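One chain is shown next in structure tokens, namely the form predicted alone.
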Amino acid sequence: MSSEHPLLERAISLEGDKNRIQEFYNDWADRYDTDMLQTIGYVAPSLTAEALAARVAPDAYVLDAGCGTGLVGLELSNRSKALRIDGLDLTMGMLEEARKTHIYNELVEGDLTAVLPIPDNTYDGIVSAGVFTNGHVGPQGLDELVRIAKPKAPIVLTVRDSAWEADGFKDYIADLDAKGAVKTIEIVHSPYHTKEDIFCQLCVLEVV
């Protein structure tokens, strides 16, 4: 198989690092959803939007945790105008294009491996795709999103497959489980970047 878009490439080469991540998605922002959706081939919004739609009422109060540009936003609110949807992301520059959607109720810069400005038992859902991958979040940042979701909220995310297992999501989402802080209710073989020959775990949560 070739080597992956450059841009992704890039993307999974940030280790991590909190400034990296800012300079490198603030610098693409007003180019992200073009590059995603036209060059990359990025379904994950839609399948996760998808996912967690099918799981909350019409008009449930959901986050997008690491929402971008709001490509998940855009397919929530597509599938349902009465959602409620708060967006989160650690970049400025993209949360000010999520800002042009108009779909979302408040926008707020926050970092999914610190403790996040919002209180416990917070949303009805909670959706993230393309957070949970290699040189991003780590599976610890699930623990902020169990913390803020009610009781039998639905948690859906992706997990790139090259970081499912060699980052540990796997097992910390089964440690997860056997703890009783979340039920497992389908982990799911996904495409993820349709373009580029890539797939994911599209993992649906429910917290206890």
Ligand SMILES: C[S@@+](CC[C@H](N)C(=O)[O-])C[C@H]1O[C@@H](n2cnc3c(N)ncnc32)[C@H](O)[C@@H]1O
Given for the second form:
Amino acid sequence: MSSEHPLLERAISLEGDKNRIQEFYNDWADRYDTDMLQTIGYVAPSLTAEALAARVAPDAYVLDAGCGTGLVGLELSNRSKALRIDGLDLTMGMLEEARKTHIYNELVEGDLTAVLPIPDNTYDGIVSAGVFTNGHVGPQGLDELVRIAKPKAPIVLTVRDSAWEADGFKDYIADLDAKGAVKTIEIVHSPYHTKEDIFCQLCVLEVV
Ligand SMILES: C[S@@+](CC[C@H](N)C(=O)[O-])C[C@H]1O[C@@H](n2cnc3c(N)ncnc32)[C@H](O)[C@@H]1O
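Could the form predicted together with the ligand be given as well, to go with the form predicted alone?
All chains and molecules follow, beginning with the one already shown.
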């Protein structure tokens, strides 16, 4: 077993409890970027942004689901300034940090485990890094992303290795594919926390 940063040990033990998640991330928000990027070597934002940007038009309308402080938005914006990027997150403190990036079109407080305040078929593409993981959002959260994405839109997400089979992501995505809701474009075993030797599955799905 790799030794994990104490904050991440706490993060993956939040049991999907909305209040605990908000309290935890509100406390962490102002130090999150430094801890994640410098101490932990978190690479999911660049990997997911790269995968999404390669599959949408330069001026596409996209959602960063569970945007946190905006690391994915920054990576997307570095790849195309013309992208129109909305961000959604459960935690106000994280959204406030994301607002400071001036990257996002709209920032919305929302819960990926509930019905989102967004119409069907809204986005040309969706990205979600570090959200579909232990103690956060389970695979059922994908249903809402499929609903609010346009047909043929790519959905790019990371699923931490420790959640992939244990929390049912592998089977859930296979079921979504089998019932014709999404097409699995690729699932690649990828780095996640490079300074801790923790990996993820980088999933690229396409809405049918
Ligand atoms: C590890 S951070 C990832 C943030 C950002 N995507 C990144 O890669 O840096 C996890 C984020 O998921 C958010 N989150 C957790 N549960 C959520 C839910 N049910 N709905 C929306 N966001 C949620 C947290 O508030 C937090 O900002």
